[in-house]
Structure formats: C-alpha cells, structure tokens
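Presented below, as structure tokens, is a lone chain in the form predicted alone.
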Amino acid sequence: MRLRRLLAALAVLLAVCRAQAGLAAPQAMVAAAHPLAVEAGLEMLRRGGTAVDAAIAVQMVLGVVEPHASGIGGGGFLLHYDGTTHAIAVYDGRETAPAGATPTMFLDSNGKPLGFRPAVVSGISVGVPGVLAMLELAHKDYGKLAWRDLFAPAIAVARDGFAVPPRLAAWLSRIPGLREEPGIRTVYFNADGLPRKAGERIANPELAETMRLIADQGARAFYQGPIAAEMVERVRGHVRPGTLALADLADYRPIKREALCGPYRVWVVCGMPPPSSGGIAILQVLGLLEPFEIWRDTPNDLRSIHLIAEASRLAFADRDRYVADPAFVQVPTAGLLSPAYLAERRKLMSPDRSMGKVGPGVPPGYVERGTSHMSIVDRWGNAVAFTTTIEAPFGAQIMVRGFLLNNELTDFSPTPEADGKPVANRVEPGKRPRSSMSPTLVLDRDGRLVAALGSAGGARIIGDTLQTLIGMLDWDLPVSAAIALPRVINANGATELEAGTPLTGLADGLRGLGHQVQVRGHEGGLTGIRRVGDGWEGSADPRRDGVARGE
C-alpha cells in the first residue's frame, strides 16, 4: 500500500514538474483495449480526423482483435464533448428487442427463469444491433474524414491477421462449446480442435469483406440486404430460435438524448441517462458521499471503502427498482438525484456499521405504473467517451459473416412481475434493455473538459468508473493510479474486494462493521484521459491488454 501511494505521489509530482518546465503534454490521445485499436485511432487523428472519426476506427479494430467483447453485432453508448462550444451530445445505440419479443421469453415451461447457458447461447438473446447506426449518426454530426477511410485499418488487420492477445486466448480456452459454432471454430481454433494460443496468428477474411461492404455502402449494407437476411436466418434457425425479423433491422434507429449531469464538489460530472443505469447510479453515489468528505481520507482506508460500498448499495437498490427504457417506464431521474432525496437516503448510512441489504427509496416524482470502453481527445479539444459491447464473452456465440451477434436481451429481467407488479426492466417489443455502461465526462465549473473515462465489466462498470472518479477527483491521483486502484464493489449484496490487492487486508475490518465480504478476481476494463496543464494524460486498465497513447 505504501509503495502504491508513493508511486502515485511521484506521478503527480512529475506531472507538475513537467508542466512547470514547459514540456508539452500530448495534445491528442486515445485510450482503448488493444494497441492496434489505439494506433488506428491515432492514425485518424494524424490525418486531421476528429475524436468521432478516431472512435469509429478504434471500434472497428476492436471488433477484429477483441471479438469476445465488442463488434458490429452489438451496441453502445457514446458521449461527445465539443471543445469549442462545451456542449455534450449523447448517442444511444443500445440494442432493441425484436417486435416478436414477449415478457415471458426467458422463462421455461414451468415458469422459471432459464439457466445461464440456455438463455445466452440462443437466438432469443439476440437484440437488434445498434452500434453501426449510432456511429454513422455521430459521424454525420462530428466526423471530418470519409466514412470508408475509417474502416481501412480494421479491414487490413482482419485480412492480414494479428497476434492473439492474452485475454482473447484465455476466453477461448475458458468457455465450453465455443467450437460448436462453425464460424468461431474456423477462425479461432486450430485444425486439431484446440483454441488458438496467445501469440498465434489469426486472420478473419470474411469479416474484412463484411467491413468493406459497410465502408463502401454505409450502415444500410448491414441493416438491409444479404447481411441482414443472414442474421435473421441464423437467429431464427437456432436450436433455441429468436424472433429477429428483417423489419426489426430495417426499422432500427439510434437516439440522441440529453446528457445527465450533476455537481460534485468543484466539478460537473456528466454521464449516460436511461436506459443506462450508470449515470444515475454514479451521480447518486457521489451525492451520497460528498458530505462525508472522503477526500480527507487516505486512499483505500477502511472508512472510505466502507462508505463507498454503502452508498453503492443504496444506488443499486434504486437502480433495480426504477431504471429501464424511458420509452416504456417513467424513470424518476430528477427525484433520484434530488438533494432532499439523497439526504433522506444518506440517513441510512453509518460510518461504523453496514446497513446490509436495503430496499429502494421512494423518490419525488415517482408514480406507480463482454464490453469495451474507449476514451479519445482530439487536437481541437473534442472528446469521446464510448462504451461498446456484445454483452457476454462472444455474445450469443452466433457468428455471421465474420462477426458475432450480441446476447443483450439477457440484460432484461427474466421475470416479468415481482410482488404482483410489473418489473420495470421486463422484456417488451422494441424496448432497450437496462445497461450498466457508464461513459463519463468531467467538466470544471467553466465547462472545460477535465476527464473522459468509462469501463467494461457488466454491472461492475458502475463501481469501477465511480472509484476511478473518486481517485482522480477526491484523492488527486494521476489517471493511471486511479484506474489501477484495488476495487471494492457492492451491488446491494456482499461487498466484493479485489483479490491479490491490499484491500483484502480490510476484509476483517469490514466484517466487523457488518459487511458480508467476498474476495474475488476482477477483470476491470477501464480507460481514461485527464487534463494535465495544456495537454492530456491517459491510461488503460493494467488488468487487460489496453494502452493509452498521445501525441
């Protein structure tokens, strides 16, 4: 712990000294989950492209080298910061349920929820992919380079091949049944049936051709025509068939939403509104914590870890009760973030005792009724925080023309009712499932960008992003040290401590405060960029294969 704090302090001192010495910090930066994707983004920035141009190039390469986490068969949420106007644009590319979806589709013949594998590895789990339509809309608004040029790095990597990164190799060896899907077996397994190992070379020429068509013809080549027909055929022909139809694909539309912003100390923190639960949850936790002044605490001491876990517990109780697609459910967003409501909920928090599992509150205005993240800043100060996913590793394990289809519909509640009332996040036709994706921008009180960040990791995205914000804003850590902080996660149950870190030494202390404690491994997946003087510093989670580079 002392070594970690010393290194963090040295990093801060070096950043200050560099600024004072007049040494230039990078003026543009890309942080993403793989070096080849980062290089593709930087290439677009060097050619005069914007943060959005770079984000598209990064996403396409990630779909090649990190296929278990994201790709054109999935969806995502993107925040864009305009360096000139300071305006934030929000793009919702979340997948939607097909028109044929029903509230009971994830129940078995006895009315019980399907098991994990039958639900995920199926046609019923596939939502209408949204990421390509979303990126095309963002490109029309903020892109400078030609759409087709943004695909060139990914097409080259897919055609010529790449070395299998360690995390992809681990997932290939970890998931049973992957080789049963012909496309996955052909690309990611050797002739002897064994998965490709780290460092071995993989090419995906079929994906290269798919991307070439989309580069030449735009997103319509994906949502209409032969690619769309093959997606429908594979989903409907599965042993557990879904209802995806050509009309579902042709009718998909991304949505532009209003950023969800709130104050925290001297900053303004902006995130994604519903159907993501990340923005609400992070702002709730920060609002609950602010009077406790954890900025006075030593990073990772018992008091701060306890309070972070307790505030997270309250936020997740509200998340599970209220947050879903706002087109179908009246989400009391303003009430959940109102100072009076947070003050009332804060009364349940004690510095010396855990509240245990807690129920949701009743906010004002309530009326009854696999993943990857990139952070990018361009030379003009425009920024992108973009979280992209196909859900579980390798999604629904259905490959079409070189890309994998998502299993995002498993983010819906499998049970349509609880305690005799409709569940907010139940399945309904055309509905977008609740998400934990938390792309986040931090501004100062003058509207200048301070940081862009986000994470992979399912429901743990919220806690990872939250802790990184606290590390940067409360404890003034460099972005690399904040991202590397040992993780504490509480989703209104046990308090999880990251195995192999100094936090495990707090387990007995937390148990003494009434926490049920679990020590478990943590995969992370954060990337972040933070302003340093007149430039930027960036970092990617050391738990994964990513990097951050600037120039």
Second form
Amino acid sequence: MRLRRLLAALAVLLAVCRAQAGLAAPQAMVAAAHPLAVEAGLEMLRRGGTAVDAAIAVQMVLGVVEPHASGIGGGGFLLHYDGTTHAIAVYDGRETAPAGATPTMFLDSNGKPLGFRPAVVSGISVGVPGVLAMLELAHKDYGKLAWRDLFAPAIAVARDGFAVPPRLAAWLSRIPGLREEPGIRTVYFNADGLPRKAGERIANPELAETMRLIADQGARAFYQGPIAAEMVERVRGHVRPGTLALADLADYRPIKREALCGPYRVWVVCGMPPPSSGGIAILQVLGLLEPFEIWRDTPNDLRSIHLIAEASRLAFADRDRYVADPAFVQVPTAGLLSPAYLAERRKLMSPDRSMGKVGPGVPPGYVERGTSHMSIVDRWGNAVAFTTTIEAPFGAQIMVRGFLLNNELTDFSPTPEADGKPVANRVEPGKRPRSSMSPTLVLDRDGRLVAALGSAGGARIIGDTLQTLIGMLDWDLPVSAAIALPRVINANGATELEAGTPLTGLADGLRGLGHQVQVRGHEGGLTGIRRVGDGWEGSADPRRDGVARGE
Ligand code: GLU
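I would like to compare: after the form predicted alone, may I see the structure of the form predicted together with ligand GLU?
Expanding to the full complex; the earlier chain stays at the top.
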C-alpha cells in the first residue's frame, strides 16, 4: 500500500512539475533498447515519417549496437495501430525451417536431444530470416519516407563507429567460444583476442556495406544474390551443418495475420496470434484473473503474486500442448480463450493453495491431431509494437557480412513425439517455430489506443508483458513503475521471484501456499508507451540499456 501511495504521489508531482515547466506530454515517442536507436527513430518522425518508418530505422541501428539481440539475420512480429481507422495490422516475420529440415534434426545418434551449445551454435538452428521481408511489407503499407533514407542513421553508426554499450560488453565476456567466429572476432574483440570493453569505440564497416546494398536495392538484395549465397555457404559449411538453401531464402514470405484481441475489465488487449504463444497466454491469464479482482490488491502482495503465478501455470500447460505454427497444426485458439473454458480451468485456482504442476485442459473445438522490443507512436497516433530477435545472444554465432544469423529453430521442440503422440511444435520443413514474443496493444472500448508494449527474454516475455499490463491497468502505475515491477514468473513449474527485489520477501508466504520457489536474476527487455492526457509517457526496462524519448 505504501509503495502504491508513494508512486501515485510521485506521478502527481511529476505532472505538476511538467505543467509548471510548460511541458506538454510528448505527442510522439520512441522506446527502444539503445539511445542511438531511439534517436534514429525520432529523426524519422521529425522528418515526417510514420511509426513504421521509425521502426525500420530503429531496427537497423539496433542491429549495429545491440547485435546480440536482433538484426536482419533474425525474425520478429510487428503490431501496427492505425491512428485514423483504429485498425490493427499484424505482421509475422518469423523465421521458417528450411525445406531440408527434419523432425529429428535436434536429436543425437542415440535419439537424445543435442546439448544447448551443439544445438544453438550450429547451422542446424538457423531459420530463414524474416525481419527484413516483413519490414519491407509494413513499409509498403504504412511507410511515408523513402526506404533507402531509413537506413542512413544505421549505416553512419556502423561505418563511423559507436561506444560498446554495457550489455553488449557483458555478453562478449560471458559467452564462451564467441571469438572462434572470425567475423565476431574482428568486430567485437581486440587484436589480443580480448573482448572490447564498455565504452570502447568499434565499427562494423561490413554491415554498413550490407545495409547500403539493402537500402539501394530493397530486401531482394538480401534474399537473392551474393548475400544469400554467403548465408547458405556458411550454414552448410558449418561443423554442424544445416540445410539452408538458396530456394529457402528466395521463397520466404512474411504473413499478415488477424490480431488476437480479448476484453479485460474496461479495455481490449490485442496481441500476437500463433505461431506466437504470447497473445493466447496473456489473454488466458488476464481472463483467468479477472474475477479475482487483483486491482483491489496492492502491487507485489502475496495474494496477487500467487494468483498471477497460478494463472500463468495454467496458460503454459496449454501452450506446451496446443500452440505451434497454425499452417501445420490446428490451434484451438477460440476454445482456449472462451469464457466457458477459462471458467472451467479457473476452478483449479485457489487463493489459498498452489495447484502444483498442472496438465493441459481440453478446450472446445479441439480435434485430436497434432529479442529486443520497441514501442513507437507518431504524431498521427499510429503506433508500432515490434519484437525482434535472433533468439540466443549472438544467435547461431555465425556472422555473414557484418550481421549474425539466428538460431531460431531451437524454439522448435527437439523431440518430435511425447507419450507416443506427435508434438505440435515439432520441426517440419517450411514451419515457423513457436514463439513467446508478445507485442501488445491496449485499446479502450472505443478503439482508442491506450498503450503499446512488449519485451525480450524467451518464455519469460509472457510474464514480463503480463505483469506490466497488470501494473498499468490494475494498479494504475506509471509505465516506468509497471516496467520496473519485480518479476514473478511461472511456466508451470517453480515460481520464480526476481533476485534482489522486495518480492523475495514473499518466498516463505508462497511456500506456505504450496509453491516451489526459485529466486533468480531477470534479464528483462521491456519497452512501453502509454497515453497520458493528450500525449504519451514511455519507458524502457531499467534492466537493460534502453530509453524512451518523445517530442
Ligand atoms: N526466440 C524467442 C521467441 O521467439 C525470443 C528470444 C528472446 O527474447 O531472448 O520466443
């Protein structure tokens, strides 16, 4: 209660200071994982560009300064809100498995899943990159500035150099074997083989040249020709080779999908449909929680944290059973979100006791068969929530012409069968691996945009995004406080509490309710923007290097 009052008082104080200083709330805003990327986005908005124009400029700079997290060698999902029509467009730029992929490719000769490193650091894990084709499509639909101009800030940063950001420096010293990849060694290590330190200036001229080609010729320059040929050569020539072929690259297509929207109290929450599991899980958890009225609780108290963990548990049990690429598996999305089904599943929840590990439900309509996030609003009220990834830090650790190839195919289930039944998320040629990325837009019941948000961090993205929504919508916290909320995560196992936060004080209380508790560090990676009055407030996760700036 005390924290809530304090935060509310701070928010009022801030509003008063702003009013006295004559500062209106910003009319346009960019929140992303690095200040140079945010500046590139703002530059596009100042020049009359749209949220999509800004998003492309932001992505290109992120690929230079946050190369371990996202880039043109990866994939992503982008939600676009049209400020005039209030329509939401959903772009799926998820990587696909090459035509040569097989359901058993992540198993060793004894039929056991490959270890983490052999699976990730390999040609096997590389999916056909999707982010560039997706951005080109979104630009055709909603861009105003010329495609080539969107690359100028990133080309300048890659060519002229930048100070190594703290997070990049941390990853460089943390990941064993990185320097074995010649491209990575040249750019991110010094002549003695030591990783570059935070603040040291580095450049990536090869990436500048790659981006110049794409700026001049469009995404075609990436999916065909010499860049494509080099990607294929590197994946096939790896000590653990993959099957990526020129035809896989030439055939890649981004997909436009319907947003997955559902009611929560007085809002409509819109998220990413399959192949992401994020939208379904977030709407399930909110639906399960609604009758418990956790908005009456103070942030971080035992009851609400317990209930959030329990609802997440139920959502993850269903996720693991049902959610995969809808082109290959019939996902019972409507059933999983139907009020009757959620009411049935809610019976397993008790405020007094954890249910422990839980199995999936049987939703109606089910037939038995088988990261960096950016949030942007422009002056017209268009908005973008865009999560972009190469999967593990530094992806497959294969660098082609200055950019890193993803290891997204490790998001598939390594084993094709469980309990004698095919696993929904098994590898199949051309299939998109299940994701947790959860770009999210919140609307009021009149269709006006209330917030845009999302996060990085694998399956924890779902809990991150969910808790930030709860912080903003139920506890009425400013977006910065909602993003900073200490994390509770439950993926249908132990309840994780974020180390070094007051939440760890709930460990005994949660154990008393039957939870197995784990205290662990949390990477985070949220960015969010929320309407305040007639403008916007924004924030980026204090756990990373990002910022939000408006004008
Ligand atoms: N590959 C993950 C997914 O799509 C995201 C990885 C991350 O955020 O670190 O679910």
